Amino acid sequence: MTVREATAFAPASVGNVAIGFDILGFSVEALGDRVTVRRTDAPGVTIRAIEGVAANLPLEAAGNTAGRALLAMREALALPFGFEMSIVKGIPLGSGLGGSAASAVGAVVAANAVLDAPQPQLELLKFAMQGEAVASGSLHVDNIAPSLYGGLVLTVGIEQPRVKQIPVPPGVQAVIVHPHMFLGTREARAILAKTVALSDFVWQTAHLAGFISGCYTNDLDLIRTSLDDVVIEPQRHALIPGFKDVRAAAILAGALGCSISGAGPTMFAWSVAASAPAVREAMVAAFGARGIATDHWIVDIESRGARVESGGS
């Protein structure tokens, strides 16, 4: 019997990992989205409504990157029905956080669960690619990898991405602080340079090894010199009122490193879990020294990724 209709939940997810700039990202099981996809006879892709912390939304299938997705969906499967879904947001607008990325992801597991023949994560991640997309303006996959797979996420390749979960250290924990302030990927994207100093290429190059090798070697002290983003980091930073204050106070509180989550302007710190409380309070008071409110978590690296949650086999 043919499952018509399935929910899905997509985690929010934090990009780049400060040394892995479009290529590197890690799930935050602390908040998501839930997509629900109906499957319709007539073709084409509806969006019925748009709730959550973010409503305000296109409900224009080209125009929203879950309809976006399963659009791409539609036409690489030549399917001969269409789609209906709703979606409910849990991931702010701007944020940082993947919120686009969780909606396209969300979009295609759930559609995913209605089909006759079910793909695997790989071609997903390509649907939901094209989603993201629309919010971006280009392919890259740091957030909708990690959102899909869970867990920290090294994704290599834009046509044919190769997909390679990192392990994290035991013990090793993210605080997440989302100030509350609104910052545009692509505005974010416009003010990067073009071009890289070679000096900074070598160091950043040296940094992501570091931290990748750190990983597998649980190699602590490795990772806490390598997770310093030489590149975007210094361009970015001054989109984020108080961010090198937040920087210093979660690394004088015994962070291992700290830096932009994806965009902007929510800041992530990895440090053992003891430390964990103290990071984020040194973060939060840092930004609330500026007047600024946050929202703030600390969670396990290692997460699920998205999931059926209703209506699939």
Given for the second form:
Number of protein chains: 2
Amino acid sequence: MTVREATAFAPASVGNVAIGFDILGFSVEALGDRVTVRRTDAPGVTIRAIEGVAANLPLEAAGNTAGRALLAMREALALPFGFEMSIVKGIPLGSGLGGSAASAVGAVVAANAVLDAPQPQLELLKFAMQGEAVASGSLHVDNIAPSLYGGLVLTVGIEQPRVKQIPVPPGVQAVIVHPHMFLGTREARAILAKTVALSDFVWQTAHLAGFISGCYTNDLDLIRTSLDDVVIEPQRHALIPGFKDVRAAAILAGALGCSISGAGPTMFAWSVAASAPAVREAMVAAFGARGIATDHWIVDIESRGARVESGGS
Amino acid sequence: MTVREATAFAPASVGNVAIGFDILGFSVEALGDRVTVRRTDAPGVTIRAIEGVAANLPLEAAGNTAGRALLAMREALALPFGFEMSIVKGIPLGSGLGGSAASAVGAVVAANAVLDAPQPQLELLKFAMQGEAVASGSLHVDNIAPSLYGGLVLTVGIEQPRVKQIPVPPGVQAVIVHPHMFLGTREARAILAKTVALSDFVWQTAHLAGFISGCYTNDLDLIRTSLDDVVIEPQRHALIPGFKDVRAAAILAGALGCSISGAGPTMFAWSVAASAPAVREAMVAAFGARGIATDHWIVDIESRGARVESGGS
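Pass me the form predicted together with a further copy of the same chain as well; I've looked at the form predicted on its own already.
Shown next: the complete complex, the earlier chain at its head.
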């Protein structure tokens, strides 16, 4: 007998990772969204409740990232039944921690568990992308893919995405500092120039290639050199009060690099484990000096990605 | 007793490799330049002769890539002696196969063999970069680094460059087709727009990251998807008669990718060894259909890089 209800957890994620705008992200297991999906005889998708740290979200399925993802799944698979779901948000809205992606991912993973013919992960990615587009106004995958797959994830392509989990050097951790303020993804995208100077393009591509290469070869010196965004961060950092102080403090405390998580305002740093507590303390203090309260975590950059917690297979 | 004269071979190279403009290149062992350097009591650098396939080059040291590289070495190391050199060019001028870089690399490698205190490879890279700047009008390393180190090479940074040799999947070969025409690097650079559209930036970075990741993981599918230049090639291909036909023929014959070598007009393809002869034949035929004669090679993408062949240590 097919299970009729399942609950899935989808982790938060840091998009962009400084040098991989729209293509790179890593999962943050410390927080995430939980989505419970129930199969209904009635067609369509309904959202019964949204609770947790961000309850003020649209309940109309087509305007909700999770709802839209399940609508996309229903349509693509021509499902003869509908879905009812409830969402418990663990990721604050507008934090830059991939909350909309996590809800979409949680929804498709939970829904997949109640399908008669479960879909491969890559298909789930495509459904979740449809959902994410509602929140960000564009089809991008830098939060969806790490939340679904887990770890540091590169996605190449949109129509036929290739997903690559990239190894993170052992002992490297991420420090995540979320200042208590709201930044909309659409707004943060809107301020970006439509072009990149050729010289910045060359620098950024060098950093990206160096970062990827450094991850595959445990080359912390190269990661330190490369984890530096010369394209997006200079345009966005003014949206985050104290950004420069926080970044400088992180680097001074030994971070390999420090930048904006996704569209912000959350900031992240990479650090060897021994320095991670000092990096966190420095970043929190720098925000604090401006009177900005924060939540903060030190996390390993590995995760199983989204998974069914109850019900389903 | 210190050796007074040495001859070094420096291989040709394919710069850019489609998706690594100014940062990525691979060596082409099939052709290269030979530079003989002799220590002289008189200070300064003199070029006695330039022979081979490209003899019509400046003999004045400051205006010659190899001469300028040795002038940079003399100055940086405050050498109390001078150099006299002769160059045998194996790489045609204006072919896009890194001829100016190879002369500079050959010169510093040969000169290094007659120093009392030989320098590390990274210092030689910096001297050769000074030479390359004479030819191209900019400090870039995408030919210098692979000619010096060998193989597929990423360089991050200019002032303090980090050089990374990236593994190429076993069994992958490069097809190199040099049409008999001349393209100046300065001209090919001058036609490039000074900015890159943000959407092209995202695509190209995805392809670059995918390519690097594919190389580390022997993922030929990802390399095939990623070896596609959406930024530089569309601006430059018009300089190469028949470009689109040649590229299409290579792909149809099974190439993983096909693009311009450096600033052109040489074109390269990557291919599994089994398909390499057909790829070569297709590319040569496509140029031939336009009445353009070619030289062509199938090479392994590995090399020891530049080395002393006689004299020195």
